[in-house]
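Take a look at this single chain, the form predicted on its own, given in structure tokens.
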Amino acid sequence: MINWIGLWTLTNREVGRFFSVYRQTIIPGLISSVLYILIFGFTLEQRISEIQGVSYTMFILPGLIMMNTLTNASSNTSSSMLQMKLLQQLPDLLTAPLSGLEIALAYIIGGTVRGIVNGILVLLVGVILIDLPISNLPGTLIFIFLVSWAFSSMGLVMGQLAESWDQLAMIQNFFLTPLSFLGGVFYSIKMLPEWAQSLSFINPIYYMINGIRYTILERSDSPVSISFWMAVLLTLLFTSLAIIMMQSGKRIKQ
């Protein structure tokens, strides 16, 4: 049986955690992106008018919407595991009557909220600053949970397997980023050479802003059933795996 009041306040304490600290967790959030529509955006609309019908701002909302959701779903659950471990809280936490099922679906639901409130705000600027039309809201909010859970559950993986700061930042600057900007957040995968394509497709982030782009603008570079399915396939993967990683205990109890 699931163990609800201790599911409940580990939830709760992981989500009142990056509310409690908004000017580092949602802020500059919201800061960046509007900076990359002043920048990238208005700037380069003078030489890139638009990209599938759409002006260029438009065009990349949707993949700096994403980008911010993965981002802060990820950092969330790693940040707050890793934490826990070089503060010696974990022994604590593994000794509550909560299994392993439990806490690790506490760490994912609290970046999970904390990547939909981000990616939600993000939308909203966007509406607000350039009338961004949102052509299937339910499907934009599907799309963001979909990543911010299955992001976040990568994030708790992540946080149980590094042992340092240095190591998760190595992680994150070296995969999560770069597959980020190489997603199709600031251009179309038509505009590059054919073999530069084929490197796209097996880009697992390219199908999320794909996909997200597909139900606010209904452009895509390729079929948003495929980005819809790569997003579930991503959310159950990295979920199994930050559970079974979990109950094992692995890199987590010493």
Given for the second form:
Amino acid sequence: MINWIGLWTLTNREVGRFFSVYRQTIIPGLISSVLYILIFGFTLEQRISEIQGVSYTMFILPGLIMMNTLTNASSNTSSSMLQMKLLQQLPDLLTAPLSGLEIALAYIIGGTVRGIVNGILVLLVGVILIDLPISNLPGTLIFIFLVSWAFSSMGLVMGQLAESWDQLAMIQNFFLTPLSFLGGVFYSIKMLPEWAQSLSFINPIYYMINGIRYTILERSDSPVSISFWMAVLLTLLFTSLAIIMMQSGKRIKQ
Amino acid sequence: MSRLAIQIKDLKKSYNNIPALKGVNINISVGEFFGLLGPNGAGKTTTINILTGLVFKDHGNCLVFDKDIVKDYRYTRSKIGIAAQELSVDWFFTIEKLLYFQAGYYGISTEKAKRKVNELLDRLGLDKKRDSRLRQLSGGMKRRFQIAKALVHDPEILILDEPTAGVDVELRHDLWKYLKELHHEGKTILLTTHYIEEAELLCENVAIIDEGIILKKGSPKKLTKELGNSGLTVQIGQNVNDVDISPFLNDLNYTIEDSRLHFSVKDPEKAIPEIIQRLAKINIPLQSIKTETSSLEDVFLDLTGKSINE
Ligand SMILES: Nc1ncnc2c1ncn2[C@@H]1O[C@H](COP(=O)(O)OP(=O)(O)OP(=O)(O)O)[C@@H](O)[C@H]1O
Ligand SMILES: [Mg+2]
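For comparison with the form predicted on its own, would you give the structure of this protein in the form predicted in complex with its partner chain?
Then the entire complex follows, led off by the chain already shown.
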């Protein structure tokens, strides 16, 4: 038995929450992506004319989409969960006839929607500003969806663990951003020394970036099937973790 | 015996190995107005939070309409509306929207909740504020919103954790009136409070809790009779000497102070004729009689050795 109306209501709330503050949740990612395109793309393009046969600006765009998608997806769930804890809103959910599964799913869907919206907006920026060709649109959308879902779930895990905004900022600054940069948003790992290349292979975000790059530009440092299964694996892993944690309630109840 | 709405059996809970509840037992009948009285840190909120699923219990069990709060949580939670002690904050949505969300969590669609939401906003004087955010409301309005939120799914049991804390006198009386109405409509109400007056006025039965233990249960009237220091003070026309009168009164519990006699009795009003008779027998002229009825406050002091607001 599932409390469908409850699930729908909470999902609605999660989605409504970030749309109501779109200036903080949608615009910034858009602006920074445009800035990356202008600054890195157009200025560096004079020096690095092409990577793997495409212009430098085009080369970095799939990575920007991924970065924006996963940052937004994870920060929606993590900050919403922490905020609910700190503002005494969580009791409303925990005393309602909602199961841990329903609460977790609603949060995850909320974060996924934000990830997808942000990812697609950067994709559109690419199409509009630099005529980005998209070789396999369904494939691109599947990657955006999987990565949104996976990182939304990861954010929910973080949000349950975190006790302060500091801790969330630390995860963003010390893990997500560096791993995105090192995952090859701005370069092909083939340009790195051997040891750094092998390090990239243990960075999950490397696979996400190369996966979506393949679906858009047909360029990738690793086979697209590996990227795809990696995305599926991450999604399953973080989803189960988030749901199990929510069901146990250990981090959000006394 | 009437059917029970809430049964709490031997409930124990420790936080970081420090016991907060040491075996609490409470039964609340359907339709009863029940008060849980105790000083800060007594374990009132902990008890309530276990009942509503916010806190894990270590031992014992709780039933709501005979269903277990852990196993049948969907059923038991849908029967309870809770107005928490801590006020929540939200800056994204209007209070009207928040009420619809709340209804939704309980499986009630916006369509179906409409009448109740409007009724509650109206009845709790929040109608003009329906488009405001929570942070734009005064403290008293936030309290009222809290109660509206607890009632939006029309629960059979209403739990209020210090609903009148930090509320001015006028609003407090309004809320009391409203709670009485809800009680008359048949709701079972569990209330925690620091205000003795509130408990005496509203509750049919109270339990006094301190340091995680229920010290006493019963109706406020019964408790004050049993435990308080009620009595009679009789002003007589002359100074008397204990030696002279003690042979005639030695079966009573009394003290003398110059021309005043104080009798400790459970039910002062009922004792008046008897005392008058006894004093008349020994020719002691009476000037006035004053009764002192003790309050729950005294009972509380008696049981715990401290004041409830300490
Ligand atoms: N989350 C917690 N972590 C650790 N100890 C707690 C926690 N919540 C409550 N306690 C402790 O448990 C005891 C009971 O607290 P509780 O909040 O139930 O009291 P209360 O009767 O509601 O008090 P008040 O009238 O102040 O609201 C107190 O000693 C309190 O310090
Ligand atoms: Mg309390």
